[in-house]
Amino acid sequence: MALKQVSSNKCFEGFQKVFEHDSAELKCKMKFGIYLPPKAETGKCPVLYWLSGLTCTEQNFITKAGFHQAAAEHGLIVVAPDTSPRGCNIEGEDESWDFGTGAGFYVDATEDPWKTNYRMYSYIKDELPKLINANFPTDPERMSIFGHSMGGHGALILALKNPGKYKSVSAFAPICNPIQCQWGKKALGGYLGSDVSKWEAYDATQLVKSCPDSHLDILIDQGKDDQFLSAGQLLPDNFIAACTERKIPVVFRLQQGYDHSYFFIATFINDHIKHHAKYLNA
């Protein structure tokens, strides 16, 4: 499949690329970003995934992290991918900012107009990591994989849903229980239809009940100052919960004053660095 660069830049003595591809899985055209430590030029390395929240594209995280020095450092491969398809001319995809484009969710719509396009869950699963498997130089056998919001909610599902193919999962301010949340109700139920027991296939709250995974360690970041925590949209307490009932560990560190914005992620980027170089390097 072919790859088109659209940027290269030096930092921390590897390269921060910009790639854009067709995907014969949301067909359209779709861009992903992806650092490569300096490591990369002379053997493998282990790729972490991050997925962005609602109304991102790839540049965000790339642009406002600041993970770059730690992923040199530990010689990690940065996948960063959009957040949904674009330009598929459906009708309504950029009436809102929490349905369509950008707020992909994470998962394969099944309703119509949807269900063409908007299958960023077998994106991430498999088209994305076949197609960075074949062009970049990866150990495929190591693989992780973190997020914030939205994309904490992707990442989470991710590796619940499939148990030994991520070493590890973090997630800053992860939605962690859509189906009891707006923004889940109305992304789930526009993607998915109005049968709720179909939602509850891509909730990290639920799918942890049933998760035979109990070496997954999870790390978790949330801001205590968090707008979207304080308006019942990211319910953390459901998670850990039943996290806590099925014997999951689970790191959750409720930060101080802290809120939903970059400014926390850059805070924190290196803990979460670490806690998947300890899996990914081991």
Contents of the next structure:
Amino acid sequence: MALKQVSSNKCFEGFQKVFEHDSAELKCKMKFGIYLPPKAETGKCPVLYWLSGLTCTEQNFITKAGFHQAAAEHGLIVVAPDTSPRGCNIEGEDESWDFGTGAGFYVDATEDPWKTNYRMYSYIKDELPKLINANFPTDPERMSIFGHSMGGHGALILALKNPGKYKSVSAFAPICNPIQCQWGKKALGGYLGSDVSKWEAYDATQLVKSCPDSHLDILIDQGKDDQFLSAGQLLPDNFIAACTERKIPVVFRLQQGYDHSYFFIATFINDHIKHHAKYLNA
Amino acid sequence: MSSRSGSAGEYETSDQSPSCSASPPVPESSETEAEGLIFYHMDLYGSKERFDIFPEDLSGQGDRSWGDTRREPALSSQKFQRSQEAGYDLEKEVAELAKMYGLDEDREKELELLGGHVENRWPPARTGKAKSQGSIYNASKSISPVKDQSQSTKPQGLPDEASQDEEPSKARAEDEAESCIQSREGLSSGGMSDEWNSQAVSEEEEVADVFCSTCKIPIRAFDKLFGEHKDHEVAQLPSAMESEKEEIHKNMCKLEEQIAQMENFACHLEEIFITVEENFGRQEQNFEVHYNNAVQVLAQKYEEQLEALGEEKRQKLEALYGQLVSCGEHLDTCKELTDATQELYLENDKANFMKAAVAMVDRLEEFLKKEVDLELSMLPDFEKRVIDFSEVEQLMNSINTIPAPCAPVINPQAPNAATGTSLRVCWGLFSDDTVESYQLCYKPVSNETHSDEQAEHTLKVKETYCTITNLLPNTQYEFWVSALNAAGISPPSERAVYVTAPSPPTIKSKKIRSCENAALVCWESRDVNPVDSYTVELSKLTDEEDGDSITESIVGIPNCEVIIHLQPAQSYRICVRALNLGGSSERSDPVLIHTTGTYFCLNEDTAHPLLAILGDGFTIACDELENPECDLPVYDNSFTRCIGILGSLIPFPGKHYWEVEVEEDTEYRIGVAFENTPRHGYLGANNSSWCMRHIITPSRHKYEFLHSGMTPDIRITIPPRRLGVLLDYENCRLSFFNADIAQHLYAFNARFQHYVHPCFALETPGILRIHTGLAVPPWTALP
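Same protein, the form predicted in complex with its partner chain this time rather than the form predicted on its own?
What follows is the entire complex, opening with the chain shown before.
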């Protein structure tokens, strides 16, 4: 599990770095971005994992979201992994933007030919934290997760499927009910097969309905002018309805005029960092 | 005392040392002293080595001319033992002697004279030694002040030597032996390196540089280390001097103070002197007048009595004289009759005789018929007369009584002379009049001219003060006083106006607000008349229930409210006193303030008529939205449309947190508003209020965060049962939380130009329970 530093840039007295490593889970080289706040030089810091959306690499978030200042201020290490295995030479992996490369959907594929490499769920859940905790001054007991769109979906399912693993979770315009939307149907069908009941294990709304009482405080921001909201890809209402029914605390903020872009993320990233800092630094 | 011309002999030094004559000849001890002393010095200079090299030194000095030299080792070892025993005492004695004779000082001077030549002088001293003991002696002496001492003790041998000529050699031998040792020391020092010399010299030169506080003398530092002052407390000389100077300065100041005091006292004495003169002069005059009167009266009485006595005497004498005269006449008549009778006897002529005899007998008979009065008409003693002194007595008594006294002088009101219902009035006499009692009159000062008579009171008082009770608080009273004695009553004094202390104020507990760091306390005066100021007393309550100790007083508060700065998480008991010229009132009833969190009350006068405040004052309820039957009373300040109420203003910067318990199906608006928020509008609908609104739509609970009628679109999956409100003036935020799960719901970023009031409104029948005095939960620090 050797790490290879790809880049390092000083940022708000800390460092934004990119590393590359050979993933055992994904059987390919993976990159991830990691921001080390100034506090990491003297002590152990909590880790906040960011899961990006469709088509993204580790670069999008670290270059566009503008999270560094808040992360530096609250002393959070922020890890931004890639969104899928890359260069695995699987037939069709680069055919569409919403499946295959850049669209790992944070599931462990069970279908050929994906099941060897497309194990993003296990990669995010186990391998990556292990790697990070082994190589950086982290406090393994304190980690949280958030993401955008497909990453928001990933953050929600990881948090809901692993109670207690994450101190908090939040999402920007998450795909809340993938079994009900086109993106989800395509991806889940591709990675997991046609048995819809298997999909439910990776559907946040379904997970809420079946999950034990959760004390997670979930913050979701959603741009009101998000084209994917109106296209029915995100379906937050279903998730909120489920959470309301199951008494899962969610604050869902429908932000007037915002779309699905990183401009929207950058606008509210501070609120999310604070939201996580509240629980990570408690 | 320098070691000039050593040839003069070793006893020459005795003349040089002024101390010699004064030095008591103590032969034995002085000897030991000297020896011990020498050894002490050797010891000090690391004598061990020198001791060892000493014989070598000696052997090196082959030109030594005296034979006693070989005695030295034995002698010195003997001395070594003795000095060890005697060392300490000797040191002390020597030091004392040295001090007594000012030898140290002399030594200093000498060393000054010697200056830097000391080292250069050594070789000549060494060579000189060979020629003359004395010169060596002198040389060594000039180096060591303590040797000087030994030397000074030596002359005791001089008379010995003179008188006991038979033992001169022995004495000399001893002396020589000693001087040998001394010179040996000198020698060895000379023989040693310059380093030692300079050491020795600097050692000698070392003046007293520390101060022994125990002995009160300056000493040298090494005395502290090794000497008698070993265990004493010492100070650096400069600092000791400083402190001593300071001490002296203090004493000077004290003296000056005393001088001033004495001068004052002298002035006072002079005044008293004059007063005594005056007083006694007056009394002398008084006595003179009265005693003159008395003397005159006595003289007059005397005259009168004397006159009466004389008259009586004259009358008595006159009466007696009359009696005497008549007695004489009677005697004459008897004699005449006797003579006539005898003549008759001699008459021979019978006829004639008979004729005459008859006539005679008749005459005798007639005469004898007359009774002779032999009773004293007057007694010799005088009439009993009572001497009447009553008038004099009265006069005498009147010497001590003085006419009716002068008008007393009434004092102006003294501080703390008043309570709410009483006044202590004082007055005095300007003169020395004797007064039996005073008549004190008073009445309340009133602008109404008619009421003069009604309320005038008179009291008879023995003292020059009186405490009048049962007065009205914070009221002015006029007092005047007259003095009385047997002779009458004085004119009344001037009138003095006193004022009673105010009534204790009443703290308006419904208006109290507090937070972690401060409290706003309001009160009202119970008096009609205005008071000068108020004092707030606060005592921090501890676990020991010892809350009576006032920890702080805030004085001179002109208004009926004050903000007090307090410490967080404490309990305080707060009282208010009102003050006027007369003094301070009793304490008001206390209020307790806990600085755990922000506390406020509800302003009832802002409540919508349909809004009821339940018993505890923090629960508001609305039973029905319409009340068509009658018009409920509406205050000017109350909400007319929104069924709401304002809490009292939160006038403290910083963070403030409170919670509201709500039912899941209650529709409400909870937030903050400016004082002037429109009463006819809805909370949050304008730019002077911020609130969270809960409404129930057919599909869901809807939460709005309203300001100027605008709200973000926010969905909350768990309806809060306990809503936390965090008002953060500093960071310009108003945040709402689901307090049960520490969930941040929303935060207004609002620049509050003024302090705000909490506000609460119900939109459907229901109840809101407001919880204040809560510490700000830590989870509110971040969203």
